[in-house]
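Just the one chain here, laid out as C-alpha cells, in the form predicted alone.
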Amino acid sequence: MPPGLQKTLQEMSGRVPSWLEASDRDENGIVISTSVRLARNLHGHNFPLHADEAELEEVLEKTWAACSAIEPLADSYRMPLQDLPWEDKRFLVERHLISPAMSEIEGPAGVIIGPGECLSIMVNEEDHIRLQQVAAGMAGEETWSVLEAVDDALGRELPYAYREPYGYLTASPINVGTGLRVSVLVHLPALVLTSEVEAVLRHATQNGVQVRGVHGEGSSVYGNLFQVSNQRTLGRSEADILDSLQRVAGLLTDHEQEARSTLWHEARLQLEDKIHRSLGLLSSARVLSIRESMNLLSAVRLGVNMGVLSGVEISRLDELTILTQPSHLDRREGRVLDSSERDMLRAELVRSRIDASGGTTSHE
C-alpha cells in the first residue's frame, strides 16, 4: 500500500465525518443524516459485473481523470482499493464511503472522497460511478443541489450511458432513469421499546421506500438505527423522489414522537431506569461488544434528546457510533484485533468519553 494512503486512513480514523460533526438536526434527534446517491454508467462500456480486468481499470482511469477536471473534487483523496486490503475496507464501510458490497471486489476499483467525507464516488461497484453526498439531518433538497451540480460537471467530462425514453442505464433495473437513491438514517428507539417499529416500517414499505441497517443493503440493524430509501427511480422524476422521501421521514419523526409521549405518560420511571442503567453501564462496563454499546448508546441518546439526561453530549455519542466500530479499533490499536480484545478497547474508549463528558443525569 502506498505510505500516503495508510497515513490518510491513519488520520480518518481519529476523526468523525464531517457532516456528523453538524448541529443543524431536529432538536429531536430522530433523522441522523440524508444520503443522496446516483448511479451512472459510461457508454460504450460494459457494466461492471460483465466487464473483464482491462475494461475495468480503463474505466477508473477515465474517473480519476474526469474527477481531476472537477473543482468540489479537486483536493479529494483517490483509494484504488486493490491495494487496500480487507480490514482497510471494512474500516470504508464503517465510515458510510464504500458499500459492503464493495468491500468484496477484488478487480479495479476505487473510491474519491471529497473534504469532509460529505462527498464520496464508489468507481467500479455495480455500477461504474455511484456519486454521494450526505449531510445532517433532513436536508434532501440541499444535499441534492451539491449533487446535482457534480453530476453535471461528471457528466461533462464522460459519456453517460443514457436511452430515451428510459434514462440513465443502470445494472439493476430498479435504478433505471434518474438513477437517484435518497435514504434518511433514522433513530427510532421508541418504536422499538413499545413494539410498534414492525407495524410502522411495514406501512412506511407500502409507501415505496426500502428499509435497512446502518451501512445499507446487507447490513445488520442495531442501535435502533435504521436506513430508509426509494426503492425505484423509472418514472420518477428528482423532485418527486425527494418529496416522498421526506413525506417518509415526517411520518417515521411523528410516530417516534408519538411513541415518546406514551413512554414518558404511561411508563416513565421504566423509560428512567433504562436510560439511567444503559449511562452507568457505558461509564463503568469492562467489556462491550458492538451491539451492545450501539443500544446503549441508543437509550443514552435518547435521554439527551428527552431531557432525562444532561452533561452527555451528542456529538459524543455521535463520536462514539463511529470510532467504536470494529475497524476503527484496530486501526487505534495498530493492528487487526480478535473480538475478545476489540470488546475491552472499545469499552476502554466509551468509558473515558463518557466520562469526559461528564454524565451528569437531570432531576426534574
The other form holds:
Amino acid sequence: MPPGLQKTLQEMSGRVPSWLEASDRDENGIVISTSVRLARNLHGHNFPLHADEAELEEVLEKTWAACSAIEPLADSYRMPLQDLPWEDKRFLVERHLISPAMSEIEGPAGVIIGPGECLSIMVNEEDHIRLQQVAAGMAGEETWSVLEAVDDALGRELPYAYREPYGYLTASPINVGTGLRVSVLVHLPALVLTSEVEAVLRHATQNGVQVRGVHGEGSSVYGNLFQVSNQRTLGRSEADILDSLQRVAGLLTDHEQEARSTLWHEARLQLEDKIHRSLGLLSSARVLSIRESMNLLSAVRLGVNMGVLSGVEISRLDELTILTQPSHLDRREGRVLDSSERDMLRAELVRSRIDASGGTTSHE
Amino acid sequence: MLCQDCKQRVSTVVYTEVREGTKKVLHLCQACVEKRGIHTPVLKNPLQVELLFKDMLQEMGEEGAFEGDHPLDAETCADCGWSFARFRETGLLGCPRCYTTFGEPLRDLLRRVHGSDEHLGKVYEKGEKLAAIEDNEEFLREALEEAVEREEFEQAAAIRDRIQRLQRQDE
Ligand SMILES: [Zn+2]
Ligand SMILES: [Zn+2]
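Okay, that was the form predicted alone. Show me the form predicted together with the partner chain next.
And the full complex, kicking off with our chain again.
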C-alpha cells in the first residue's frame, strides 16, 4: 500500500465531497444531486469477471498509465484497492466513490479520484472502466460535458471495445450502447408522509426510468431519498437520456410540491410539530441510530425548504448524512466501533453541528 | 421491456404466477397489473432493470428444449471460452467478442431489454477501425487454415505476414 494512502483517507474523512457544499442549489430542495456514469471496456481483453489476475493487472496498469497521460485528470489521485482493508473500502462506498459491489472485489482493482471528489473512475469493477461525475442539483448537462471530455481524452489513449451496431460493449448487456447511466438523487419527504410516493414513483417508471430507495431496502426505506436513473442505454442518444431524466425530475418535483402544499393546508400543525420535534431530537439526543438520524435530518430539511425553520443550513444537514455513516464514525474515532458506540458518537456529532435554537454550527 | 399484456407501455412490475404447479414470470405495466387485479406491495419490487434481466435469462431456460436448459447453453465463445450457460447464470458476458459469438439470441434479448438493437449517440471511430481489423484477422485465420490444408505453403506464409502486420496496427 502506498505510504500516503492512509493519510489521504484520513484527510478525506475530515471534509465532504465539494459538490455537497452547493447541495442547496435546487431552490425547491428536491433534487439533491445528479450523477452521470459511463461504462467502458478495453478492446482485446476479457471482461473483469472472466479475467485472471495477470490480465486484471494489465488492464489496471494500462488504464492508470492512460489516466496520468491526459490533461483532465492531471490533479487526480490514484488509489489501489487490492490491499485496502474492508473498512476503508466501506468508507469509499459511503462517499459514493466506489460501488458496494466494488468493495467486495479482491483482485487487482483501483479507483481514481478527481479534485473535490466530483469525478471518480473505478477500474476492474463489472466493467474495466467506469467513469462518474457528480454535481449538486439538477445538473445533467454540466456533469455530462465534464465527463464527455474525460471520456474523449481517455478514448484516444486507450482502445475501447466498440462495435456497430451495438456501440460501446459492456460486460452486462444492460449497459451496452451508450454505457450511460444518468442518476438523479431526489428528496421526497412529503410524498412519503402522504403515502403517495409508491404510486408516483411507479408512474415515473412509465418514462423509462428505474427507482430505488437510497437507504434501506424494499418497504423499509428510510431517509426519504430516492435515486432515479434511466433503464435503457441502447437505441437512445446521450442527449435523449439526459433529457428524459430532466423531465422525470421535473415531474417528481411537481408532485412533491403538491404534496407539500397539501400538508401545509390540511395538516399544518402536525407538520410543524413533526419538524420541530425532529430538530429537538437531533439537538439533544444522546443515542441515534443511522435510521433515526436520517429520518430526522430529512424532516428538518423539509422544515427549512418550507420556511418552517430558519438559520439551518441545508448543506450542513447534507454533510451529516455522510459524516454519520458507520465507517466515517469509525475513522473519526480511529478504530472499528460497535453499533452502540456508533449510535452514541453519531448523536454527539449531530449535537455539535445542530443547536437547539435551530441554528447549525459550522465546522468545529 | 414492453408489457406482455398490452405490448405498448414499458413494463414496471415483475409478477410470478403459479398456476397448476407451473411457474410463469410476467412483465407487466402498472395499468395491466390493475386490470388483472394483482396487488403489489409498497416498493417491494425495486423496479431494477438488473432484476428484470435476470428473470428474463432464467425464463429462457424454462422455454428451452432440454429439461430447463437452453439449447444454446453449450455454445462457447471462441475468443474467451465463455459459454451461453454461464451468461444465463451470471447475466454477464466473457469478452467483447461474445456479442458477436452469441449472435441472434443475444440480439433478441437486447431488443427485449432496450426496445432496440442499434446504438444511437456518441460514435467511437477508433473502435470501428479496431473491429474491422479484428474481423479481417478472423477472415485471414480461416484462409490460413484452408491454405495449410491444401498444402499451399507459399500462400500460407503470405497470409501469416499479413496477420502479423494487422496485429502491429492493432497496438
Ligand atoms: Zn400493459
Ligand atoms: Zn467471449
